[in-house]
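First comes one chain, alone, set out as structure tokens in the form predicted on its own.
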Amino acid sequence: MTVYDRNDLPEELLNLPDSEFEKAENDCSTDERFKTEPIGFYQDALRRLFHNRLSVISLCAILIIIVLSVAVPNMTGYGYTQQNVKQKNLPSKMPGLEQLGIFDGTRILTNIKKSSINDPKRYPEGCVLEILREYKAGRQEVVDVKVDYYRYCGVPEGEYHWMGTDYLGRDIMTRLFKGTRISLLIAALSVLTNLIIGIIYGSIAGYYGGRVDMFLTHLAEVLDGLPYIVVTILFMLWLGSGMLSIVLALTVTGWIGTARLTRAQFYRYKHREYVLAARTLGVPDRKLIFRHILPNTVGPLITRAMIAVPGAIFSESFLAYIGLGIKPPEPSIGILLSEGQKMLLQYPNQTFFPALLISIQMIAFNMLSNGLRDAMDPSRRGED
């Protein structure tokens, strides 16, 4: 076979007619995997998120809590500041469950004079359900009895307090979901503020680098060293107790983690070819930052925001628990826990329901953030 150099090809080979060529065809069947419709990154992330059962359950739990926090305070028929000391410290009573002996509004009274249980003024008819124990205390005959505490306190028939009442006779369920609404609002405002400040701060530091980055990074480190409780107390002294003080206290250093994440992402993407090409074409820095680089950081930022929400809820509850949060009569999960723990052994329902709700919130937000992190991981794109 004769081998020709490209420059030495004969004229007849350079001008072959089209009839001398045949179209090359592959008889192999097309790969079935490539017959589906193409989808974008966020569509693929959303699909993988909804394939994660834990994340879907967590998302549903969060949505249910949000709906209940809006609806319940307007549906119970009680105001969150409405007091009735004659109905203080009532146990939980839920319609339907009372027939099963669960949350039926009963309570066990101990060391009761046996002669007094026949007094209709103290123990109305049908109030005493069962005598559990009879014994003597000195010369006096005493008993332990199981009573319908709602009749004992004179609560009208058909009136329910699903989670009981507190030491002032206020409905716990109304106050709990009103407090949940406030906690979620504080968390959303603080996380959104931290996200905006952190994105702007981290974008500038990561894009310009050099001395600008060094100055901004050291400034963030100084702010990160401020004592959290001291900053909160200063805001309380300056602005008084309230939602604004708590949001500002959660914002002073809360944006630093977002800024560091954004800075790291900018160092990762700012030297990519498409950014250099845009800069060569004269695109201004503002557009390079917010149109060409920042969209690539959206996935990690969304994940971080979801992780920050339970942290903000816990921080607000902790501040309220130690007396630095929203002041009574405004409710908060932390306030309810603080009041309930004083009577934990006598009336456990006053602590149980707030603790259960905040635990569900923390677990749900953390599980959802884990699902978002996995769904937005580019290395897992295309997985079922």
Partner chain sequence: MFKYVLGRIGAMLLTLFLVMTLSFWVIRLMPMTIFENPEVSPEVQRRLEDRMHLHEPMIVQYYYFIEGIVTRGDFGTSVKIRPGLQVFDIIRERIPPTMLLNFFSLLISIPLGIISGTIAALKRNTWIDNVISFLIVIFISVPSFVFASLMQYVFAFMWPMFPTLYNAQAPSIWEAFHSMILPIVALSLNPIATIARYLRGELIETLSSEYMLLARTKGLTQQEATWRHAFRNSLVPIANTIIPLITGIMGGSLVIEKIFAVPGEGGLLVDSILGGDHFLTVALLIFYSLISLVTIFVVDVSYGIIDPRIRIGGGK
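Note that the structure is a prediction, hence the values are computed from the model and not measured. Numbering follows the first chain given and starts at 1. For clarity, a rigid core is taken as the largest C-alpha set superposing within 1.5 Å between two forms. Compared with the form predicted together with the partner chain:
- For Pro227, a C-alpha deviation of 2 angstroms or more is recorded between these two forms after rigid-core alignment.
- The Cα position of Asn74 differs by less than 2 Å between these two forms after fitting on the rigid core.
Moving from the form predicted on its own, what structure would you give for the form predicted together with the partner chain?
Here we give the lone chain, stripped of any partners or molecules.
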């Protein structure tokens, strides 16, 4: 191979046409491209989450409940405080299912005077469907009858209360989903405020360390000793029962865990070389905290937030149940349950539907957060 001086090229080389040139193929100038897509941590976690059948089912259930809680209260045609004393304690009646003999708005009335059945004032035309049993109680002839309770109460044909009505004649389904909406809202709000306060507090304690950390950690420790129920009750007494005090109570007791987690993560990452490099380049503390270290804590924080959601939903309904939560005209699953509890033996449908909904909701959220925790587990990176 001949080596030419660039400034002293021979004539024939200087006048070579462009077509004679060929691009040099150098092996090290281009790396071989990866055949597969690069997968980040969150993408990987998400994939693992969607491979878990239970998580997907729970996610669907949660989405359905959210959609229902937004849509249903506007679709039933009843207001959630709309009372109708003539139509109280109606059984549930659902279109479609009524042909099958379930949820058909019938109820069995026992110990009815036989003579009164034919009185059209008390038992309107066609409301007695079937006489189940005739017997004598003393000298009276009494019967057990199956009645169409909707006709019995004079509800117009074609009007349905899917889950029945309560002791004031309010539509339970409207109230139930309105209550679900409120409880989801409370859960979201309280978890969000928890995260914000906890992250800021934990970042400061974890990043600055030393005396600041000591003071902040001890302060949190003192506050952590306050039992959740005591804090909640104090807030209820101070601010009155309502959404604000529930959110505040849940925040006051919840942020400490978030702060502790964030602080631990900061201790783990703040001495890494890349942080040192950034600091050497003159990056200010604020930016170091939020741009360089905090993103490392996002995974565990998402898991924690997700686990806190069913806890918040439970607390809300629990407080409403014992009469310290949402104020009664406003609906809450807890209130529906405690009202239903009083009528449990006579009208079980008033307890059944709220109980079913809150159970599904709690199970779905717990399953999803379990799935999320497994999916976010760094030691399982690359599995599946």
